[in-house]
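Quick heads-up: it's one chain on its own, the form predicted alone, in structure tokens.
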Amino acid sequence: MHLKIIGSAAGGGFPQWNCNYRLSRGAWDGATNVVPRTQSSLAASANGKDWVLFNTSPDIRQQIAATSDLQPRAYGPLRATPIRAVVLTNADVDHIAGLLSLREREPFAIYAAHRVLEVLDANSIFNVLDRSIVERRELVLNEATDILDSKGHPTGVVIEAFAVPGKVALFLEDLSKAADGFGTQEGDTIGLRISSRAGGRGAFYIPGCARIDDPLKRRVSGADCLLFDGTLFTDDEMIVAGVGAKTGARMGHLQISGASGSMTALADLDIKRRIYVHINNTNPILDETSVERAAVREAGWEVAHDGMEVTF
């Protein structure tokens, strides 16, 4: 199984288009200690020929342009793509907006939990993806699913989707239910186990997670690779930086540091390779010379960058 991290930043990318915080400023100015990143997305292939995307960010065209495996084959048909399917982990804008760029009547399949499919169904703009060409398929949680192309042929990629603690997408929040997670329901945020066959070696992709509970720890223990939510280093990071009023918890993201952070919560698990993904533009781990970057590296974590590859 071959994985390519084609987008490693959180919503807005890095540097974010309107951000002048010191990290983004460094990226704008070409500082060598910070590397620009596009918005969160992953590609996987079991055979090196057929590819499955996990989330489609607004940067999808740029990501395809930077990834030759996702481009039309030389001397192939006039319209073609090796992208056979898209799997969505939630309905956040940075994960679904890229679908609109894949609208050129090219056949592929969309897989998502029922809650996310409801979002697509309720918004008529997604009808630019003709359902007779781009089929929408519901993921059943906690069951192995063979990802099939538009014609029902197996891609060789197998996933198991499972609910993780998270939050409903920002544009779907019900403020009258603030005390109850703003209307969050099961299926609003899912994690994925990705493998080339059911029960085989696998990687976990969890770009959004609000907390780590015992069931999640049991699930990911022994993983060949864990790609986990690295949005913020500290819960109040955006507030301290002066660029926002929300904590990580309010946004449905668990911080990396501290006694309750992901670095500590997952420290005792047997995970062969662990990588932080979905990194916000305020997160100091983006600075390759920072003490925070050194801390995650010392704890055995890697920091994702666009173009990073994982093979198992």
Contents of the next structure:
Amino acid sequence: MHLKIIGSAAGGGFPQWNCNYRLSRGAWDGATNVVPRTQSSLAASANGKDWVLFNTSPDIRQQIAATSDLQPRAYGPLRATPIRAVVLTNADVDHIAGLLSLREREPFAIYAAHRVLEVLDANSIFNVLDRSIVERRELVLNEATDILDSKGHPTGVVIEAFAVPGKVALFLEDLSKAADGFGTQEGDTIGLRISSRAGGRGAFYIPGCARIDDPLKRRVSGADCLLFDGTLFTDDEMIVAGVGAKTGARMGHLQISGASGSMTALADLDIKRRIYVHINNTNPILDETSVERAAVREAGWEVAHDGMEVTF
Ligand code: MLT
Ligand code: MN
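Having displayed the form predicted alone, please output the structure of the form predicted together with ligand MLT.
And the full complex, kicking off with our chain again.
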């Protein structure tokens, strides 16, 4: 199984278009201690030929341009793509807006949980992907699902989707239900176990997660690789940085640090390779010389960058 992290930043990317905070500022200025990153997306292939995208970000065109495996094959048909399917983990803009760039009457399949398919159905702009060409298929939670191409042929990629604690997409928040997760329901945010038809080895992809509970720990224990929500280092990071009013808890993202953070919560689990993804432009781990970056490295975590590969 080949995994390629084609976008490692959270929504907004790094640097973010309107951001002057010190990390984005460094990236604008070409500082050597920070590396620019596009928005959150992962590509996977079991055979090196057929690729499945996990989330499609507004940067998908740039990501395809940077990844030859995702480009039309030389001497292939006039219109072609090795991208056979897209799997969505939530309905956040950074994870679904890239679908709009995958129009042009190219067959592939979209897989998502019921709640996310409802969002696509309710927003007619997604009809630029003609349903007779791009089929929408509902993911059943807690069941192994063979990812099939548009014609129903197996790609070799198998996933199991499961609900994780999260939050409904920002643009769907019901402010009258603030005390009740702004109307969040099960399946608004899912995690995925990704494996191949050929073997039992698996990686977990969880780019958004609000809380780590015992069922989640049991699930990811023994994994070959865990790609986990690395949005924020501290819960109040955006407030302290002066760029926003929301905590991680308010946004549905568990912070990395502290007694209740993901680094401590996952510390004792048997996981071969652990990588933070979906990194916000305020997160000090983006600075390769920072103490925070050293702390995650010390704890056995890698920090995703665009183009990072995982093979298992
Ligand atoms: C998130 O991960 O919290 C969202 O991508 C935020 C957003 O939609 O900007
Ligand atoms: Mn996001």
